[in-house]
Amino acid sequence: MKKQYIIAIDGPAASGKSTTAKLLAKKLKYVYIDSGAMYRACGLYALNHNINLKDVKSLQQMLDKIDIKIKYTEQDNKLYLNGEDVTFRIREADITKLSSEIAVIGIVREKMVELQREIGKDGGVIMDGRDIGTIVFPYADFKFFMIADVKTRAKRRWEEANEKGENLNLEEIEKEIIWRDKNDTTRKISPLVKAQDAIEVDTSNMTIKEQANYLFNYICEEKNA
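Kindly present the structure of this chain alone in the form predicted alone.
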């Protein structure tokens, strides 16, 4: 494949979209646009410049100055904040709380979409989320909408937690996912919705590797047809 494509992957929580997107990015040697990392970068900038997140004027001034770029490397993506490599700094504990607070601010989300489109303008990018194929990249070359039944998704989250040594209740996880689904599909800003031209992929009986291979083979077959 010579052309560099824009690939959008949407879906509900625990449908496997993020891990699949990262694996697919490695297979294609594409940039994986990590929106969470971008909000973390915003949080870092706010921390470094003592920005009050409740001060709209200060926030807007910050957003006018901020620049975020993501570059592909063989090992992993690198994230640059105004030219500085902050790949590891944004993963530190003090940034985590800030990123959660800043991600729900409307003008910040608008700026991030603008930057995400800038990163992806020449293609060669993969991004996952809940509004990628509808809001961020409505003109994406490929759009996938990944689904899985609730019990499967709950079990995946439960297994992930076990691997990390976390003792969580499977039924409670299932209830949380049901709540997340309702919240994501009914929220006013960028709700979870399948784009009309998206390919639906049911991952209920697929491993992560199988998911990545399925998307990879689909892209190759479509562009070689």
The other form holds:
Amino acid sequence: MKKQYIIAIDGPAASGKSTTAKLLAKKLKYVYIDSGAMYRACGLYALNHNINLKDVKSLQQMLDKIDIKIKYTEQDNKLYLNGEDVTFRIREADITKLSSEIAVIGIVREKMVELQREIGKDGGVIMDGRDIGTIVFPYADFKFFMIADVKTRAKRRWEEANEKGENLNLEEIEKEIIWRDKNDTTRKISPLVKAQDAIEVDTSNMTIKEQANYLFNYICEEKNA
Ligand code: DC
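Next, give the form predicted together with ligand DC, keeping in mind that what was shown is the form predicted alone.
After this comes the whole thing, all chains and molecules, with the earlier chain placed first.
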């Protein structure tokens, strides 16, 4: 594939975006960027520095100081927050909630969008998130919007946690997903919404391999059309 495309994948939590994006990136030899990890890093920074999310001045100071770097390898991405590897810390439950809260703040989004555009500008990138096809790269070459019913999404998260040896409650996970869906779709700035020109993919009954193949075949067919 000659042209280095920008591929946007949006959708709600646990809809299959990141697993699909990772596999697709491997197939295409593209870089995979998880934009949600950046909001998670902001949440962690705010927590570590006792920043009140309602205090605009402190938030602005935080954004001036925050340094987020994503190191991409074919195996996995590592996220460095002001030089410290926080790849695993940002996946913990307190940061999951905080990331959704901090992601509603305009100045935070402006800074993250700027960073995301800088990382993706040369193409050869698959970026997943909530507003990639609508705000970050409205001119992305390909846009996908992944959905799945809430029970399936909760079960996926529960199975992931089990694999990691974490003993989480399925009902609690479902509640948390419903809360985040609401927060992400109803916020004033850049709410989670399907771009008009995005291809919707319902992953409720698809395996990860099927999801990645679906996107891959779609891209190959369009490219040859
Ligand atoms: O994709 P994720 O679950 O790791 O994202 C964490 C939070 O960050 C999510 O609740 C919403 C927010 N987010 C966002 O607002 N915009 C993005 N492009 C990516 C994530």
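We call the rigid core whatever largest set of C-alpha positions still superposes within 1.5 Å between the two forms. Please read these numbers as outputs of a predicted model, since none were measured by experiment. Residue numbers count along the first chain shown, from 1.
A summary of the domain motion between these two forms places the hinge between the two rigid parts at 116, out of the options 116, 131, 81, 144. Superimposing on the larger rigid part's C-alpha atoms between these two forms leaves the smaller part rotated by 36 degrees. Note on residue 66: its Cα is shifted 9.0 Å between these two forms, core used for superposition. Taking the core as reference, the C-alpha deviation of residue 75 between these two forms is 5.6 Å.
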